[in-house]
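Starting off, we have a lone chain in the form predicted alone, written out as structure tokens.
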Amino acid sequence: MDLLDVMLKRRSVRKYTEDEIPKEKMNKILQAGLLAPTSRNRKPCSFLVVDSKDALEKLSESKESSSKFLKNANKAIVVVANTLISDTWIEDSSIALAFMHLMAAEQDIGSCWVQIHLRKSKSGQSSEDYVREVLGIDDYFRIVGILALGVPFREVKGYEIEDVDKERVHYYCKE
């Protein structure tokens, strides 16, 4: 398969089967995320995992809306990245989560990303400050997202060349 295969049949996957996810699978996506490019090559993430069903259960409470479906996922990862090596933690975490949804897609692993970086719970705690608590993370971290993750609940369909909007690239020619 290649990458353009993997870009199209990606899609935000919130509805897993109860299967655990093969060792080899999940190692492959945390590998994708090792290898995302970080500004400078300072690397500042870090990737938790989290099997526990107890945590997955009060992670999906980090949001008012949303989040809900991690209490039914596998495992989830949780990017956190350390600001005292960098301060594009924003982009490398992004970079990071990007890289591990493909790789996801590629392993036949339904995934999803949860926005956390400028959310709120539903009792007004910013979502960062909530995974923190729960996870019990050092204030110097930044958390953008979760990578919920699981066996799909069933077949998505996947997208098709024809469906991107093309209308959207433009050019700019010096002359």
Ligand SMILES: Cc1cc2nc3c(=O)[nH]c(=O)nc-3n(C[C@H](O)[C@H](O)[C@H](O)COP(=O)(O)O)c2cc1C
Contents of the next structure:
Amino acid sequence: MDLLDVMLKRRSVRKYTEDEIPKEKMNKILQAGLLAPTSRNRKPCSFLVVDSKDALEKLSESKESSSKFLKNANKAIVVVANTLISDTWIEDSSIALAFMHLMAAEQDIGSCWVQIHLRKSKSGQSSEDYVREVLGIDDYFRIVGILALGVPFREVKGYEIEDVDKERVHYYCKE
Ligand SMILES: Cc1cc2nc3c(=O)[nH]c(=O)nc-3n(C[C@H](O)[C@H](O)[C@H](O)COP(=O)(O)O)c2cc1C
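Cool, the form predicted alone is there; where's the form predicted in complex with the ligand?
Up next: the whole complex, starting with the chain shown before.
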């Protein structure tokens, strides 16, 4: 599939069936994360695949709102960045999340980014501390986001290139 077609098709999908994500599709999504470029090629990110119902339910409480759908996800990939390896963990984690989100779309798997960094849980605890506690992750690992994944409950309409706001592109010319 042409990359632009995948980009047009890509949407944030938050409602999933109870079906299992096929193993080959999951592998491709993880490969996309592993292939994401990183500053100085330091590769600070690890990918923690969560499929325990209990853990997914706990993770769905990691924010005051907009993380609830994790409860019904088939799997979640928590991107865990080692800050002792790189200072560009935000950028590296974000690129990996975006690569996996795109690959999921290409594989007809629904996915949605759940922002963890800079967010708070219901109790006022930082979402990062909450997730670290649920999954038993050390403090020097930072968590920018989680990718929720599942077989889409229904088709979410993609974008049309004609509808994209091209006014946001500017050209700086010498003359
Ligand atoms: C950095 C980032 C953080 C996001 N965090 C959340 C989130 O916590 N919960 C959520 O439901 N969607 C989240 N999203 C998805 C956006 O809401 C979504 O991309 C946006 O509304 C556009 O919709 P689309 O992805 O279907 O094009 C996030 C997306 C990005 C890029």
